[in-house]
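Just the one chain here, the form predicted alone, laid out as structure tokens.
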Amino acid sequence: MNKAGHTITERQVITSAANADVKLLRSLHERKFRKQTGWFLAEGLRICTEALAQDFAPQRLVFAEGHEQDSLIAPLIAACKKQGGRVLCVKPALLERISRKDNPQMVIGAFDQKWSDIAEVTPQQDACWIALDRVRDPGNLGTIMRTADAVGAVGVILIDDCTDPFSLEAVRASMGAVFNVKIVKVTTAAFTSFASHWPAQIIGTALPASKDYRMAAWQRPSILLMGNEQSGLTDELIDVATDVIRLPMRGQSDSLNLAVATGICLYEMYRDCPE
């Protein structure tokens, strides 16, 4: 229902840019709107879809006029519809004002953000977590939680000063993995002093290590620490690790994209850790 007390249906097509709903999505673009409503864009229906399999039901969604009947909508928006949440309906112009971008997909999803507790990372059975030090590109972190939900991996630890994972650009690159990964974000301070009573592996990336990556003791349960995508990892994080590797590189080139160097890590773990 409306502010006035009026249903809200899929069929009443919204057409203003000034709607206090349309204003409200647009809004969360910016990361200080989505930390005062606690929510998050997520676009196209496979994500939404993802998402509403995880039990994340959304707040608002937004739909292109023309696919009320569609079914794989229907879902959306009786889950939406039975937490208390708005249906909007408009034409597909307004639909790229809230995505920004042209050629958006057909559905969009306003969700509540989750965040897990450091105390939610321990050390069970073949769990792995990613603990990222000042990671600043949202399509390294999508990519990222993308990668660490394909290998199974529980969640990322965020260090300190790391962009949103709830941006709208890294929640398009987990291509729906932020529904399945936990989030836990901390400062540098508060994971040392975690992993000093972390009892399992913590295998740092570093490129003055000596040893070779395919040399190092993978195991789980196991944190992987990788570094900012300039400077990398800081001494006082090197200094946590339990064993610190590098990728040996043959080309010109003097590093990897962090996506890749932590999807690299991941795969050889699970390698040699299958399930």
The other form holds:
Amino acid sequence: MNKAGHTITERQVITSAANADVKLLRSLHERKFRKQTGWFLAEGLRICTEALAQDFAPQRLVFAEGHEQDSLIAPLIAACKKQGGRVLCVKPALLERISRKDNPQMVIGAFDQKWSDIAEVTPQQDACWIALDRVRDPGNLGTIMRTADAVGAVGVILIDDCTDPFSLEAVRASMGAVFNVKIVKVTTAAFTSFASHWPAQIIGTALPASKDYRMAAWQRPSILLMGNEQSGLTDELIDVATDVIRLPMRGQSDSLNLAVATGICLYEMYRDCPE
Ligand code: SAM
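Output the form predicted in complex with S-adenosylmethionine next; the form predicted alone has already been displayed.
Zooming out: every chain and molecule, the one shown earlier first.
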């Protein structure tokens, strides 16, 4: 028994990268296998514990030998087993192989991906969503999920061919927000059709826009619409915006990083419409 009163039975330490579960976990670096299994990897005790708080129990839980008695690991082990998952105690070197990182976190979990439907995007009072047109960079997407969570936004709507929100890079950048925000995936056609019935604000952002972001009438409920890193928003998406704004650029750079621009807009919205 550990301090939290849970029985620790993970005595057998896995040492081989040929172990079937280790191979499965390593395969989750590839989108193809994340799609096949519906699982994704999240690293670190803090983030795995956060997942538990949001009712995500790990399907597989891996921890480094010697950490069996950590009080925060016990509830994760219990939750994993309760839902029929498997717990693996491994040599630290194997954790490096699973996370593909030097000095990996001591705990890694494989969790079920959770996707929401566009029907869940409803104009409730104060609701804020961020719609992203073909976001390609997992670091940008993770940072946007993290910022969305910080301002209390409901979630992100991924339009067309976006990077996977459940890739390890996106999950790392989200710092656990991937468990706290809703994630919707749609085509441009589905989004424009949905937008034609959305009864509230849709703020588009584009470099050629003439309205300064400080002049926009930020409201909630609202959808903030952000463009692709290379090509910005498509004309079809600009057409569904109720307002299109720009962030003034004084220097020589032609645009801001997508995640930075999203953060500035979200905090402007948050300033005008505090919780
Ligand atoms: N070359 C791209 C273009 O022409 O739009 C630059 C895209 S920018 C890196 C990615 C996204 O961030 C844009 O589509 C927009 O949503 C937002 N963004 C970046 N800088 C912006 C600015 N100064 N004003 C408004 N939106 C901006």
